[in-house]
Amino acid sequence: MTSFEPKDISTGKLHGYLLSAVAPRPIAFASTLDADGNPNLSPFSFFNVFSANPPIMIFSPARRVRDNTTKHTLQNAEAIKEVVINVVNFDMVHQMSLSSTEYADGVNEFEKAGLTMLKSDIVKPFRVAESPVQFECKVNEIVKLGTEGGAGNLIICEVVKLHIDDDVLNEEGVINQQKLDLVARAGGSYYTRAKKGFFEIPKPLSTLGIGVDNFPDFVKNSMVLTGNDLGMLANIERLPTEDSVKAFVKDLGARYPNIKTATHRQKHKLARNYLSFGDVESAWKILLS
């Protein structure tokens, strides 16, 4: 067995061990507002429920390991002292992942991820309409665990109202876990779907995805593409060039001779097939052909 004391390895390596070993972890999809009223949305897997009376949840936006900066969510919680914690199911996992991109201050991650802002009843931050369970919370306390990179900041939240989609409730008003279909976070690029097992989503942090807000309308408003499809398509730095699209379509014509005359719906279905294999670049070229 390999053994060591935390002080003997780098914070980054320790961080990786902790996240890989303490898994899977539930995800707090936290919606906040900054002091100027700009919405912010970001996921956190240092999260759980700790009390029912009073109803208390705690999540922790840690200081970034690489440069010791703090996240917008923490800054907003300190300023406004309100947050909405939305749960994450499989249908929205790619959009959730995209929202973890480190967009600039003031950028609306709801719009980038193609998620719907839903007005809360009691608190100021918006709910995520696509989330099957949403908790409106007031921030009771923030406990800072350190001042160096990797240090957590425990945001202790008291639930003041909760919203549950009727579709995930059974006849007795109890949440059906199969219908809820939650996902959780593990180490590296791994997630787990509660009723299926592990899967991977490439981390979006190294680049700034264009976001759903920069899609052509015929893609953004597709009746075929799912939320997860949109999340995958949004996680590219730029759209393919016109020349690359033409070259791709010419090659594709050997297998799909009707591609040039296909309807948007037909192209969207074909693009979904490519997305199922993780081929985002080809999916975009089909959509733009």
Ligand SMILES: Cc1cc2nc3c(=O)[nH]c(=O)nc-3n(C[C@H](O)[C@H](O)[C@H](O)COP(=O)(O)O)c2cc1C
Second form
Amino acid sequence: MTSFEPKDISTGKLHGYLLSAVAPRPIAFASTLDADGNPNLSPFSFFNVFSANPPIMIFSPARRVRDNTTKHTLQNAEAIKEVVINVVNFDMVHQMSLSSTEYADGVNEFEKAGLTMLKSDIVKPFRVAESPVQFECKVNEIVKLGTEGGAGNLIICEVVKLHIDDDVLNEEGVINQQKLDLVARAGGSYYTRAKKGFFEIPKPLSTLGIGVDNFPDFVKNSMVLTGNDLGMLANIERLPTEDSVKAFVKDLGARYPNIKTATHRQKHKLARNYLSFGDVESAWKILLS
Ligand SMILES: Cc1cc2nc3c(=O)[nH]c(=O)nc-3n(C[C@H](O)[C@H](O)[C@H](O)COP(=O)(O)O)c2cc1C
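Rather than the form predicted on its own that you just supplied, could I have the structure of the form predicted in complex with the named molecule?
Next comes the full complex, and the chain you just saw is listed first.
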């Protein structure tokens, strides 16, 4: 392990570690207006949703590490107290990246990036027409986290209207993650295309899984089962009964006579196979046989 305290390295280096380790991060494509009404559009990956009632999102334009200056988006949010947060999908990732260029005050990044300004219903800043989900927001509060270069400024936004492209909704009116095709930011110049790596984990049992602490030692200390395997095995309400284990093994033995002489290791490997199909009950029956 390489261990150190933040004060022992430069802010720039620390910034790099933080951004690579806390990744991928969703991207808020924030549209604001300056005090003269000029549109501004910039991406921020210090961003997330924090509450549904009230619906709150927070993003953070930081003070530049280089020269401790502040970003136009922060100045605009302080002046106008309204913002539209647009999500970023794969089709617009290069336009989003371009709009992070540090153009001079008053330059309209919608025009630079070739994106379409769409009038909002409630707030003054424009929406990005190409973005599949747009959130019109009021700025409730801005929390400054410091005064030195690198200090974040939490722009706490309350969503006052949502716009969702029908193309990303399924028949039940639920957002289809594959169709939404979001991108996220990682360290350095890395991005990730979320749908290329989706997998599902069903919610843990509401009736409470037994937990690894209740496993027999030969399962808990298995040299074959992984941490993920233990996690799946722990999500069962109670262990199978002795009778159900016997019935399972008898049935299996009819097809695979070798099962009766299988070693612990072979049984654990077979259990892993059942787990790979999500069959926790059968995995336990093999382990307990
Ligand atoms: C994907 C992406 C994410 C970014 N996230 C942040 C962020 O969370 N905070 C920040 O201060 N700058 C972030 N930046 C850099 C700003 O977008 C950049 O400084 C921009 O010029 C600010 O524009 P403004 O001065 O018009 O507000 C990000 C850039 C990219 C490309």
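Here, rigid core means the biggest group of C-alpha atoms that superpose within 1.5 Å across both forms. Just so it is clear, the structure is predicted and the values come from calculations on it, not from any experiment. Positions refer to the first chain, counted from 1.
- Split into two rigid parts for the change between these two forms, the chain puts T226 and I142 in opposite parts.
- Comparing the two forms between these two forms, the rotation angle of the smaller rigid part against the larger comes to 179°.
- Shown is the Cα shift of A271 between these two forms after rigid core superposition, which amounts to 52.7 Å.
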